[in-house]
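This document opens with one chain alone, in C-alpha cells, the form predicted on its own.
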Amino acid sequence: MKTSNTFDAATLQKKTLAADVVIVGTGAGGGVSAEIFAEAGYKVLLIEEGPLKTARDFNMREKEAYPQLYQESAGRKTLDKAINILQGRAVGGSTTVNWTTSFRTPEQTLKHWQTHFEIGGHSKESLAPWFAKMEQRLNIEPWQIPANPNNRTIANGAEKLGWSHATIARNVKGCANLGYCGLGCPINAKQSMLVTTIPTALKAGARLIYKARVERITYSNEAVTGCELIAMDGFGQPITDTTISIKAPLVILSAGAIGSPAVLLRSKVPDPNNLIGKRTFLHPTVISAAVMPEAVNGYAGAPQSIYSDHFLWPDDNEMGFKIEAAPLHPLLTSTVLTSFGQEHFALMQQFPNIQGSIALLRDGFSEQSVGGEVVLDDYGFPKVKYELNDYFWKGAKKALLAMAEMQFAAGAKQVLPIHLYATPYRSWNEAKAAIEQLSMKPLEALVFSAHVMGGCAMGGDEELSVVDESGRYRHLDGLYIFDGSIFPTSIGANPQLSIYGLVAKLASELVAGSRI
C-alpha cells in the first residue's frame, strides 16, 4: 500500500504541512473517518504512530509480529502489572491484528447509556442502518465454515448444559481459514482498515504519515489550529530531532482508548471537570485451559467463531461475562500457562490437545465498577491504572467455574484455570471444589484484555462527559473524538463493529452538517 501519498515521518523534508482535516490514528475510528472525509472532497491527513506493514510482511511468525505490530511488543500492562493489554500499533491499528470478531452494540448497553448517561441519539434503531452499512462495506457476516475444534468445544459444552450459544460474524473475504489473524493476515482476507477504508481514502487524495506520534494538539482562542508530531523509530521510540507542524482547522482524534486520552493530556487542553482519562474500561478477561482427548490444534482455523452470552446479563447486579475461544499459538500460549519447569514442559507437550476458553467481564455497569484511568509517565507515555476489586473478583471466579464446567461437559480430560495456585483437575467436582478455594487477587489469577474503551466518555451532561453525542470535544472548537474512547462503559462485546457503526454515523453527520 506504499504510494506517493504515504510518508515515513523521519524522511519528510517539509516540517510544516496543511490539511482540511487531520485524523490522529488509523484504526477502526480513524480508517472509517478518513474514507468518509476524503470521498467528500476534504484534504485529509492521517497520522499513525506505528509502522506501515502489508501482507508481504505478515509471515505468521509470532516472534516478529508481536514486536512490530503491537503496543510495547504485546507486553503492555496496567501500572500494577496485573492486567496484560494486547493493542495494535501499525497502520490499521488493532483492526490489523484482531481476531475479526464482529458484534453490533448490545441493545442493553445502548439502553444503559440512555438511562445513565443521557445518550438518546444512539439507539438500536438509529444505529441499525450504520451497522448495516459497515457490515456491507467490510463483508461482515456469520462464519459459514464449520467451527474448528477449539470453538466447537464451546458449542458442545453449552449444548450439554442447555446454555445459549451462537455463531460469530467475521469481517473476512476469501478467508483461507489459516488461523493467524492476530499476526496480520498474509492474504488480505481480513477486511481491516489496512485493506479497505485507508486505500480508498488514499485513492481519493488523502495523505498518510506513519511512525509519527502526535505530541500535542495546538489551539488558540478556544479553537484547534492543528497538531505537532515527532518521528518514531521502528520500535516506537521517538526520534527527537525531527518535529513536524500540521496546520488544520479540524482535528479528529482516533488514537484509541489509551492513545486519545494521552494526546489530550499531553496537549493540556481545557478540562475543567478533570474527566480526561477517567472511566477507562477493559473487559478484564480470565482464561481456562482444557486438555481434550483429541487434537484441537487451536492455532488453525478461524480464531473465534462460537460464543455464549448465557452469563452476560445476569438478573442480579453482579458482573456478567461473555464466553469465547482463544486462539492458541505456541509462544503466546507458553507465556500464559502457569507452572514452571517440568510441570510446564508436561503441559506444553500436550499443546495440540489444549483448548482455550476466555471470559470477558462486562465492566462499567455498576457503581462498584468504575474502571481505570489513563495517566502519563514522566516522558509523556500513557499508563493505565486499573483496580481489580472484590466486585470484579467475584465475577471472575464465577467465570472460571462456568468455563471449567463447560469444558468438562464437552469431554475434557483435564481443566486448568489460569491461576498461580491452580493445578490441572481431572473432574468437574474436583475443579469446582478447588476453584471455590482459590484466592482471587492481582497477579495470582491471570487477567488480560484486548478491548480498551472509555477515557473520553460521551454523555448529555457537560459536567460528566468529555464529548457530546456528536463526538465534539466540549471545550475546544474543531476537535472531535471518533473512537472507542467515547464509550461511557464497556459494551459487553468485541468492540470493532460498534466503533465502525458509531463513527460512520458521526463522521457522516459532521460532513453533512458542514460544521468545518
Contents of the next structure:
Amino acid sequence: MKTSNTFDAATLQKKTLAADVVIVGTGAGGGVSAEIFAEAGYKVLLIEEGPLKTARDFNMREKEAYPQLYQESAGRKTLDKAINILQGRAVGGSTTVNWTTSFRTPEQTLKHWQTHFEIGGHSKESLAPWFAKMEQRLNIEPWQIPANPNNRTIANGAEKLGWSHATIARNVKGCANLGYCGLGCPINAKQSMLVTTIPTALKAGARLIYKARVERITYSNEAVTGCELIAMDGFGQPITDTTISIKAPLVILSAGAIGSPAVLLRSKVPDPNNLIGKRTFLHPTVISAAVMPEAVNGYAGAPQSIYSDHFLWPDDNEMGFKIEAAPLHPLLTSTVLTSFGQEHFALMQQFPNIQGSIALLRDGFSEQSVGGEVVLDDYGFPKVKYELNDYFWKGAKKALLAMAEMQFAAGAKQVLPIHLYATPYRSWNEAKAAIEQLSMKPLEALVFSAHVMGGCAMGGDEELSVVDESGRYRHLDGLYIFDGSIFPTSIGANPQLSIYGLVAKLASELVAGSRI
Amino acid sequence: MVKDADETEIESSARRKVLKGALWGSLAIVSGVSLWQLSLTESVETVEADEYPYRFLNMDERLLLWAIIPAYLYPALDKNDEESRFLVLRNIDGAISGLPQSTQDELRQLFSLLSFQLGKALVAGIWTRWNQADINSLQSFLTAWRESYVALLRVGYLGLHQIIVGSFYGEPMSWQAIGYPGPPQMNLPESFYEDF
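Alternative state: the form predicted in complex with the partner chain, after the form predicted on its own:
Up next: the whole complex, starting with the chain shown before.
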C-alpha cells in the first residue's frame, strides 16, 4: 500500500481539493472503479468513511474488529431492531471483512431484471467476460482444500436427503485456512479491495482520504460540481468542525446500498419520482444451530465452502432461500444465542460442537416482497425501514424446517432454531412439530443480514428507476452510481462478485466513452 | 435532547445522596428512576470508586448495568469476580461509543426505562434488596421482558443481551470455559507486512 497517497481527514491540512473523479466508498464498487479510472489516467480521489486498517492491525480479536471494521460496531439494525445487519466500514468496505464467498449473478436473476425492469444490456452472455476478468483479477476459484466440519455438515445432510449442493468459489491467494476472514485477513490472502485494486489505484496516482463521510454531493445547473466531507473520529462519530470541499466534474457513488441513498438524500438531489432509498434488499437470513456429536470448531477453516441451492428457486411463488454455513466465533455466537444465565451458559459450554447453518432468503422477486427503505434520522444518519411480512415469514419457517432436517440428517444431536422461544430439540420429529408451532414475528424469530442491495435501482423505465443501465443518475450530469445499490432486486447469492463484474463493465464503458 | 454529561453527573450524584438519607416510601413514586439503586448499597461504593474514563455511561447507568450484568451472565461470570464485571462494563461503554447518535439516545431511554421498571419492582416488593441471592429475582425480570407481548420490551431484552454477553465473550477470560483456544498466534516478521 502506497501510504504517501493516503490521508486521515482529521489531519488533512488542505480544506479544498480537486480531482477528475471523486469515488465515494472503497468497497467492491469503489475499489473496482478506482483501479479502472486511475489506470486510464484520471486524477482519482477516493473517500472512505471508515479507518485504514491493514493486515498488521488484524489480530483476529472480535472485540477489536467489530468496532473498527464494521458499521455501528457490527450492531447495525433496521429501524424496528428486528434485523441485525453486518456491514463493513473500513478501507476496502465489506470486502475487507466478508467471508470470501463468490458467485456470478444467477441467470434467473438477470432474466428477471430483463423481464421486470427492462434491463437488456446485462445478460449472462454480456457479463460473462467481466466476471471472467474479475475472477482472474481476484483469484476467484472453487475452494480446493476439504471443507471444515462446519461446512461438511451441510454437504453430509444434503447428501443424505438427496439435495443439490456444491463447493463455493473464494477470492483468496495463499490462504492458510485460518477461518478469521470476518475479522480482516491477517496474512493478506483474501483478495479484497484493500490488497488488490486500491493499492494499484494508489500506485497509479489516486489519493485516498479515510475517516471522512461525504455529507453531500454539490451540484449546479443540473451537473455535479464535487462534494463536501466531514472528518470522523476513531469511534466513527463526525468531527463537526472539520469539513473539506472537493471539486470534481465526475462523482461515482459507491457507498453501498445504505450509504449511497443516504448521500443522495442528504444532498437533496432532484428525485421527481421519489425513488431514492426505496426497494432496499437484505437477503434476510435465519439461523439454525446444531449440536454435533463431535467437535466442529466452527471458528477454524474457510468460513464458507459448501452451499445448497436446493430451495433457492421454488416452482411456486414462495420466497426461495440459499443454505450456507456461518463461521462461529465466541462473541458473535454468544449474541445469537438469545437465552441468558444458566441456559445460555449451557449452550456456550458446547461451543466447540456447535454447527451454524444459515438460510438467506431471496427478497425482491415477488410483488409481495418490495424490500425496505433507507431514511435519514434527525442527525442525517441512515436508517433502514424493512417490514418482515407474512410472505417472508412463510419462507423463513420453511427455511428453519429445512435446516433442522438437514442438520439431523447429518447426525446432529440437537437442533436449536434461533428464535426467542425455541429450545434445543432432540430429533427431527420433535423439531418439526415445534418449528411448525413457533410464532414467526419480528423480534421473536431473529433475522440477520450480511448483504445490502438496492435503494438506487437501475432500469429501463425512467419513471421507475434511479439510474439507467449504465449506472448514470437520471437527473444530474456527472453522477454515476456503481455499487450494489443499483440492483433492482436482491441477487439470490452472496453479492460481491455481482458487484465486481457489473461495476468493471460499467466503469470500463464510462472510461471508454468519455475523455479527460 | 441529551443533557450535558457533566450536568447529568452532578444531578444524579446529588439525587443519590438525597435518596440515601430519605424515607423510601414517599420518594418511591416521584423518584422511581433511581430508588432501586438504594438496594445496591454494597456495590455503590465499588462502582463509584472506579476511575476509568467512561465515554458514554453515566454513574446511574453504571450502577444499573452492574446489577444487570450478572443476571445475564451468571453462572458464566462469577458473581464475586469484580474485575471481570468491570471489564464487561468498560467494553459496553466502548461498544456504545461506536454507535450512531440516535442509537445512543435510544439506549439512554432504555436504561431509564429499565431503572424505572426495576424501581417499581422494588417498591412492589417483587424483589427487596440487591444481594447475591437476588440474581434469581433479576432473572425473573429478564424472563418477563424476553417473553413480553410488547415488542419494545423484547427490543430492550435483546439490545441489552447483545451488548452484555458480547462484552463478556469477546474477552479471553471467558474462553477456557467454552473450549475456545483463542485465535492462532501469527508472529510474522516485519518484512512480511512491508511486502504489501
